[in-house]
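Shown next as structure tokens: one chain only, the form predicted alone.
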Amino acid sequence: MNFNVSPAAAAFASTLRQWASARPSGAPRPSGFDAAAWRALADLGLLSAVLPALAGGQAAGAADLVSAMEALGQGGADRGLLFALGAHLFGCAVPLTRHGRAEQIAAWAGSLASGAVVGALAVTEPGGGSSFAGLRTTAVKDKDGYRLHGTKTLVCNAPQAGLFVILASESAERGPFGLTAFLVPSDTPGLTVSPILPTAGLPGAPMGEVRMDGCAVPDSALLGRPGSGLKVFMTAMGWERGCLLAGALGAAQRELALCATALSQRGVAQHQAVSHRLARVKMRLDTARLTLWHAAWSLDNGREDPSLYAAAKISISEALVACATDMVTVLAGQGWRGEPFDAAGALADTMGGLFASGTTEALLDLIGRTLQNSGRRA
């Protein structure tokens, strides 16, 4: 396996972390969707970079993307605006250069690279969550296209998304090849959104709910084939579950930096158990870090196995909050004040990670059933 970026690309992660070490430090944390923030990223072009080229776009991959993201975390960028720029590019760009149609790709390309349309992904729903068995949104067929019935919650990027990617069942008997993926814009009739939904982390990434009521559809707004919903999702999934964290990781990176500065400033970095606690961290995070590059590197080659993607998310996810805990354990009393980084709000931060893009258990279930099926084959 090869790791590394092309020369562009780590050019571009390089500009990206200077970028974000020269907003203000000590500023309280951004609450709400950091709109200037959008636009500034969009300018530099990180918002085309996975479109393909002819859509103007890098045609960038996971590994570009990847050293971006952590790039940003490293120079210091909100976790709130990394996670909803996750959102936007695994959740809703992705799927559309994947699935999508030329035609598609065409009308919503300018508007997604240039940040005057944000994505975002619509699956979680009150009653079940992500689970196939509890989705109750439905298509239902009739001659000018579709009608969209349902409430979906916890939609990262909602109140100021324009584009929102839907996942309805068409066929409930079916199960999840009953599912059909739909691009439905923000203004189209019957599509309400409901205010910002408080959460105890991530207040950079507003959450809403998304409600349809009798939304009605062209038949052009079909992303990919009717029932082909379960590939759409699955390619979300795989990109957010192997990428998402990566903007977080290289925020934590950042943070042990500044917390064995702090502590070695203090006097008690050469206490034997403050020292092997941070070397522990930059165990987890560096372990952490090759897990996320082999996620992006296996992406990048076409590994269509959901069960490594969900090991990686699980796995990076993890290693994030018992970082985080351990940070703000040995800054004790510093870190609580929000010194010389906010290791509380790094830790309820971290936090959403272990749910985000599937719950841990969720995802122990998607693996032990690929153990299961390989072991009847074998």
Ligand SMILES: Cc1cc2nc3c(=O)[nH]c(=O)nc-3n(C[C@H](O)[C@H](O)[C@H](O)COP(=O)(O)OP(=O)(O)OC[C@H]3O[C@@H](n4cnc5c(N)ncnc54)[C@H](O)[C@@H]3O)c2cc1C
Second form
Amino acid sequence: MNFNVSPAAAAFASTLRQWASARPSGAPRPSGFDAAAWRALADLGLLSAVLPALAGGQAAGAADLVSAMEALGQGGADRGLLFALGAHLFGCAVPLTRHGRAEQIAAWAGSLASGAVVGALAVTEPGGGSSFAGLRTTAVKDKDGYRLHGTKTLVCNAPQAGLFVILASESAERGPFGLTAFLVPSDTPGLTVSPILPTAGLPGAPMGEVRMDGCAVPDSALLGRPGSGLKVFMTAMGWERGCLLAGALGAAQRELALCATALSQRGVAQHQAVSHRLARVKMRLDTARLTLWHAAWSLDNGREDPSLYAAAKISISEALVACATDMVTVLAGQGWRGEPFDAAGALADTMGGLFASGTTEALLDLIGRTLQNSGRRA
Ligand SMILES: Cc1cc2nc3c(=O)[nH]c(=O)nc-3n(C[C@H](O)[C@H](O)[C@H](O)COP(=O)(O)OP(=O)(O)OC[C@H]3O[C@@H](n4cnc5c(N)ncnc54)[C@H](O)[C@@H]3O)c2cc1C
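Having seen the form predicted alone, could you now give me the structure of the form predicted together with the ligand?
Once more the chain from above appears, this time first in line as the rest of the complex follows.
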């Protein structure tokens, strides 16, 4: 394994780190989508990074993106913004580039790269996101294309999205193999997006509900083939589970440094109860970092192993919550007041990572099934 990124990717990460650290520290958390930051990052080239060179992108790999997102977090970018970027890049742009036809990529690349169109992935439904058994959204074939009916919820970026990747069932009997993915512009008649859903954390990554009431889409909206929705979904999940928490990991590294400085200055860092907690935060972050970079390396080397990305997501998300809990604990009243950073907000934000792209329990099921299947084959 080689975790080095190219000199160009390292320079890009450094530019992003500087951009993020130049923003005023101590400013209140954004209360919604940060359109100005989005445009600035588009101008810096982050939104075009995953797009193919032929479509004006840089064809960046997972390691390049992880390095970019981690740098943004290290520089102090808001975790909500980082989450929104992940939903756009890994939930929408990556599936488009991997499964879209050349004309679909050409049609959307410019506006996704410039930030004019925000992307989103709409899979979860009000009946529960952990299993496709509860997926009720249907795609009914008619002579001009398909009619979509159903409701998606907890869709990150939905309120500002211009393009959705939507998963619908064409054939309930075929279960997950009857799923089809569609590229649906947000202004398609029959599609409506709810106002922003209230959430416990990540206010900078607004979520919404997407309703389709006989929403008519042409055959050209198919992403991949009819019945290949599971494949499209697994591509998005590989990248989300493997890479999405890179930004939050960078943010936690920055917060550990702030925390250690604040506690040393107050003269409490010498208490073993405090220093051991900080040492454990450091160990967890280092281990999570190795897991993150291993997942990115695996994506770049074409490893199609959903259980590897599921395990990475569980390890990183749980490590981040444990670190945020330890940091809020040792900062005590100072952290509660939001100094030297919003430790309680960080805890709420990182908890979102436990559920996004699949809960720990659902992913443990996936890993367990893979082990059982390989045991049966052995
Ligand atoms: C920050 C964030 C961002 C998100 N972004 C998106 C997005 O962009 N697009 C999108 O479509 N969705 C998104 N989601 C939704 C996310 O994918 C779901 O929350 C997740 O899949 C779990 O679904 P659920 O919340 O409906 O929980 P449920 O499926 O209702 O599960 C409830 C509880 O039951 C457990 N459970 C359920 N089934 C099983 C089982 N078979 N075995 C053991 N335990 C089980 C779960 O682990 C959980 O503890 C996001 C969620 C969060 C928190």
